[in-house]
Amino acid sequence: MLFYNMKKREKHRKKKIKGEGEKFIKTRIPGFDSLCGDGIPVGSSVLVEGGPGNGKTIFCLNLVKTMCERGKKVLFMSFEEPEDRLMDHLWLFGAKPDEYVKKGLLYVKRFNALDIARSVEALLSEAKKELLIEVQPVLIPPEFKPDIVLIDSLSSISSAFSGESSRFRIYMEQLFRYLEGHNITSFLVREVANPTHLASGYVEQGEAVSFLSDGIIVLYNVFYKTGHRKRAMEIIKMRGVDIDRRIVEFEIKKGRGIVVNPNKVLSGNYILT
């Protein structure tokens, strides 16, 4: 059972962005924003989903570059790659991570997913398994107040719960509540062997992540019967935004990162993974 009513959550989110400041975020990733109407609503939690090598981490690193260049404060929480490797990746497509860090705009930190799993277990034990406790879901450094949080990846966090789907669900509900309560726009990477909306046999861990998220962006590997292979992108949902629902091609270009081509819609005989 979810901790809170989704209609109340949506009403609360809209109230927080109404009338003051920026209401929508433009990613400034080439070609992407034309698919997303007014932009991504401030305070939204967006899943970035896809299989191995689809470009999910690159998409998020592109966001680091574009958001920091706009003066936004960005926290990149990695549960997989070390900090120095992520900083190197940023340099490869024109970002200036050292400069962002010096200006106080970027904080890159590698976390241990097992620490999160253990903390949830400990808190639940102390509360005698009463589910309505407040769990500190993310280890955000107290000295850093981010506008944008990027988490790579939920899959690593899920694995740390060792099949305890109920515990993972509790954690995810608290995580989304925390991000919403602090009006933080978040992008959460999730790796899946097959897209959850296409694979009928797939059962989502915790059965809550897709439902709790405000948006879902899916990156695909596209295999054509001719033997050609391409990459494509689709926005499955974005609450409060009139989205373009086509599946369009994108490329990962040296020195630029992700470049979306909204005019190239997939066609022909292909398989999405």
Ligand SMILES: Nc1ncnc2c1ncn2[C@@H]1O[C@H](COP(=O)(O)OP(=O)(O)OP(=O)(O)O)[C@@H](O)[C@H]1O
Second form
Amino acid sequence: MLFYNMKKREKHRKKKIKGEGEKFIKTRIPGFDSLCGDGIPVGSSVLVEGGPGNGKTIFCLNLVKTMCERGKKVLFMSFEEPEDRLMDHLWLFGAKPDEYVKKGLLYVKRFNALDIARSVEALLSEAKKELLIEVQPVLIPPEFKPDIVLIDSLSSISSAFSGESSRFRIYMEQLFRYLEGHNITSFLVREVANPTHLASGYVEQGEAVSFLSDGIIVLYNVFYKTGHRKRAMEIIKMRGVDIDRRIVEFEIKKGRGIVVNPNKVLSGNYILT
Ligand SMILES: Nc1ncnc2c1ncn2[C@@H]1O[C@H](COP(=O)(O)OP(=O)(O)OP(=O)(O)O)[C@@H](O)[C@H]1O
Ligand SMILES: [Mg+2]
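Can I have the other form now, the form predicted together with the ligand, not the form predicted alone?
Zooming out: every chain and molecule, the one shown earlier first.
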């Protein structure tokens, strides 16, 4: 028995050391990593938020490319765009999605948020209003063990739980716990009409994910009083990382995707949306 426990402990220790090899993830999105200290801690849950068309999906597609090219396993869970459209977009950004899929590095899957809401409801009624079962049977395909999970978007999942915000919250807590327990780094898209920290009247609609998440990256649409627009981004928080707290410009470039300019801090007379 003692021998068995020692073997088990040694196995656990080795696993831990293996995991310690890489504590931080560099996104390798041009210009981004210099804003994010040592990088994004492995196992973090990061919200990618912003208004419509601000570049949230493209940010995630860029991550698919940079992560798969480094041999990381990526699960892209789409609640909005179909798989083939996302695969086509990846080609536009210089990625080779077919190759990643063939190597077993990429799994793009479209989910129906209503199915998830229904499954949670069924589980809840079985478990007397307490979600005792792990999220895995509900959401994460059991045959794929990802390093990175991208969810586009939490807002779509949330709207499927219409009027049942407590169920969505229970589900989110389980999901965050699952991701943390499996040391999966996740990027969770959230559509926001007003940037969280800017709008004084902002009420988090039953989501409470800002506090559950380890990091928040906001993508802005910048409107200048002169009539022109720009794109900008900011890291609002990243637990355990000394972040650069500036709002800097970025562009979405043909054939490359997101390119951040960490030296171009926003200035002038503008409004962030
Ligand atoms: N191939 C491309 N080259 C350059 N710019 C592009 C390309 N594809 C999309 N864009 C720009 O990116 C914008 C959309 O980005 P994206 O789809 O990531 O937004 P989003 O934040 O996910 O929006 P939504 O909330 O509607 O899903 C488009 O409006 C377009 O201006
Ligand atoms: Mg999108």
